[in-house]
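One chain is shown next in structure tokens, namely the form predicted on its own.
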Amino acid sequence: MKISEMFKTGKPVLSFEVFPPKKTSGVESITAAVDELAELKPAYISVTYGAGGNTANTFTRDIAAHIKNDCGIEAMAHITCVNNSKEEVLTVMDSFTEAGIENILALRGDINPNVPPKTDFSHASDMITFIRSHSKYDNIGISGACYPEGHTEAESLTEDIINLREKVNAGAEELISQLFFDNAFFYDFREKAKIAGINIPISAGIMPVTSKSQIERMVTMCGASLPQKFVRMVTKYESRPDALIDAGIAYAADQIADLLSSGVDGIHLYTMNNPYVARKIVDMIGKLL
């Protein structure tokens, strides 16, 4: 089932994201966590793409196939153009379809300084256009990423939204946002996207805080702003790990409740492979969906 079809019910779509294990571990190292997440019955679970190489392709495919075929939950496999040539994209796409995977998230991907990037595609929109040019993938649902505060490499949010429109015109059917901690950025972005003629569903990406180091790492990577309310919370509980986890769960649940009351299309929960955190949030917001 194409994920874009899930939004036609008019109800907000709840989805999760997991990431593959490191190359030194096997897929079985996260199978138990994936199974627990599947028990929470999200509409779908996406699987990120590792840091380049065939191992990343295989792990992403195998985890997504397990979610789809063994857990009975729709799966979305990430694919990046910075890691793949045109020939490699076709190989990965064939591998996904052979495993029964019907949805992908097409991304440019983060450039790894230790891995020379492939140059066949400059942007995710180029890869989407390439995939859409092959009729054998017509039944594959393609989603794209968006950035409520603008991509870190874009000169402005306006420029980023213009580029996003190219991604939609290329064939993206749903958008998943980068994480954010201030809903005002998401609402402003959503309004600007609508004015720009972007009318496909947009799911809000929410990451519950579990540690100070996690936040520092993610903010460095994506440039998300930290509101004073959030900073006070982290500062208050950073020396008490268990308290910070509970505070982070409460903060994320509050974000989600506000988003749902404001008519968000979907919530995409960055679970960090942590079923406990996901379960606590679902327990808190489940009746709002």
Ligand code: FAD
The other form holds:
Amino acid sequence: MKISEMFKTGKPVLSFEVFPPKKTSGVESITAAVDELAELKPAYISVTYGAGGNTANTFTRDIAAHIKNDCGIEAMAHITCVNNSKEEVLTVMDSFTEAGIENILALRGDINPNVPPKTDFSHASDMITFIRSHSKYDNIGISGACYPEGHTEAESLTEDIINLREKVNAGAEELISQLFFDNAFFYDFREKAKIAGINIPISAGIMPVTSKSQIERMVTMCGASLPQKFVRMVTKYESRPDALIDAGIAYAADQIADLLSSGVDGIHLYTMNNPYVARKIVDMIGKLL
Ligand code: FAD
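One more: the block was the form predicted on its own; return the form predicted together with ligand FAD.
Zooming out: every chain and molecule, the one shown earlier first.
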């Protein structure tokens, strides 16, 4: 089922995101966590795509196929074009479709200063146009990423939203946002996207904090702003890891409750492969969906 269809019921769509294990561990090292997440019955689970190489592609495909075929939950496989040529994108797409995967998140991927990017595609929208030009993928749902605070490379949020419109025009049917800790950014972005004529569902990406180092890593990568309330929480509990996890869960649940009250299309939970955290959040907000 195409994920964009799920939004047609008018009810908010809850989805999870997981990431494949490191090359040295097998897929089976995260199967138990994925199975536990699937038991929480999200509408779909997405699987991230590593920075290139066959192992990364195979792991993403195998985990997504397990979610779809063994757990009976709709799966979305991420795919990036920064390290893939046109031919390689077709190879990956064919391997996804042969495994029964019906949805992808089409991304450019982060540019690694030590790895020269491949040059067939400059932006995610170029890859979406390319995939959409092949009728054999007509039944594949395509989603794209969006950035409530603007993408780090864009000069302004307005410029980023104008570029985002290209992604939608190319054929993205749903958008998933980068994580944010201040809902005001999401509401402002959603309003501006609407004014720009972007009318497809936008799911809000929420990451419950589970450790100080995780937040530092994420913020360095994506540049999310940290509101005072959030900084106070991390400062207060950083030396008590269990307390920080509970505080992080409460913070994320509060963000989600506010988003749901404000009519958000969907919540995309960055689970960090942690079923405990996802279960707690679902317990707290499940009835609000
Ligand atoms: P693009 O949409 O190509 O945008 C990148 C930049 O180019 C932006 O600044 C944009 O404004 C600009 N731009 C876009 N189109 C145009 C245009 N036509 N003309 C001029 N400028 C343009 N990374 C991974 O490696 N693997 C993953 O699995 C992964 N999953 C992610 C999931 C989500 C929900 C999100 C939000 C991000 C994910 N990322 C992942 C990170 C993502 O790859 C990076 O944020 C990357 O830097 C941008 O990817 P994009 O698809 O948004 O790129």
